[in-house]
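Just the one chain here, laid out as structure tokens, in the form predicted alone.
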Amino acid sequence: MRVTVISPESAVFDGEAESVVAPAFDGELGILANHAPLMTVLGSGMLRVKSGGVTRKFQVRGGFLQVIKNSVRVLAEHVQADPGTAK
């Protein structure tokens, strides 16, 4: 599935991924390929995107997550890549 992570400054990640785990406002949300359409408000926490066997981590706060037609869009008010993960 296609995953895009966008901050107010730039696109932080744009590529294919096997899974996404996101901090929704009421708990963590796991997304795999062919997930049902969804729109949710993001909370604060670690966004994890597994792509090519590597898990990329981003600290996010606020914003929205949308899943539609095998595409995940994360529009966060604040995004910071975890320095301990691959770029």
Second form
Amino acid sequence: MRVTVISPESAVFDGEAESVVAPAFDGELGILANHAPLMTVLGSGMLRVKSGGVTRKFQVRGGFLQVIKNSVRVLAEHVQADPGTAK
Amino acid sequence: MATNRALKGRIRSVNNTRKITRTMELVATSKLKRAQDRVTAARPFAQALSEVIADLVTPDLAAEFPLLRTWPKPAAGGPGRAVVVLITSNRGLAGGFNANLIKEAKRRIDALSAEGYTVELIGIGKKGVGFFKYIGRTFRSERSDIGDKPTPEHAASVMDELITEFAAAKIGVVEVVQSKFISVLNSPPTTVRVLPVAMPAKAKGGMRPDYLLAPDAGTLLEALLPLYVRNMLYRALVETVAAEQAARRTAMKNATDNAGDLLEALKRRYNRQRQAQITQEIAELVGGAAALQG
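Since the structure above is the form predicted alone, I would like to see how the form predicted in complex with the partner chain looks, so please show that one next.
Below, the chain from earlier opens the complete complex, with every other chain and molecule after it.
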């Protein structure tokens, strides 16, 4: 599944991933491949994108998350890559 | 010959000017590159956001949201104030760049006044602020701290109070006067009406995918519309910075070229004069020798 993380300034991440855990407005939300179309408002917290054993972390706040046709789009007003990314 | 020395002085001074304009051209070129990258990088966000908003909005929802509502004209009892945000640069020497933006702003202010609005001006960038102060206009607020690298926070700090006032029907219209960065050689001054929000065109097909919406479309819109409005200003800022650097580069390139032409003409004159002087001196020597021999 394709995942893009976009901030107002740039596309922060764009690539394939197996799972996404996002801080939605009402709690954490996990998304795996072939999720149903979904749109939700983001709260603030840690966004985790897992691909091939590597988990990328981003601190996000405000914006939305959209899933259509097996692609996830995260648009956040503030995005900051977490320093302790690769694991 | 006295003029010979004067010419030499002018050559030196034109040469120095050319060095300066050339340096400015190079600086603008490198800043332009970075500014252009920022414009490109800002595109995906804006595009995704308008797609999603277009997906969510339905006519009944549109009537419900203050940010989407068009307030009546002042003559019809609507809010009597309008805000024009003028974006210019902090520095000059960019050809007609700032003058064009100021002209566009004046045109918009006149148009809005004619519709009955009291126009409040927000100036971003020293050049626009300086001009309107000079002709005796007051500002609602002025910013000169937003330099070459505008951030979404800058945009939010300008836009947020406007969003609130618009939603409360205190302001009827918000417009932004900016440079639209179409290409390096084409970045005309334009006015964008930020509020009321013009709905982004619906994607072809018009059918919205069958989403699970959490919470509901209304709440989503409420969260996303301010984002959209702020982002419009952010993009305006970024594009105007790019346009400024492009304008400066062109202006400085022309100045460098002109200085080069001038330098060539001056050097030619100087050499001709120098040669004429030498020829004359030889003629005098030959003449003198001939007289002695005679």
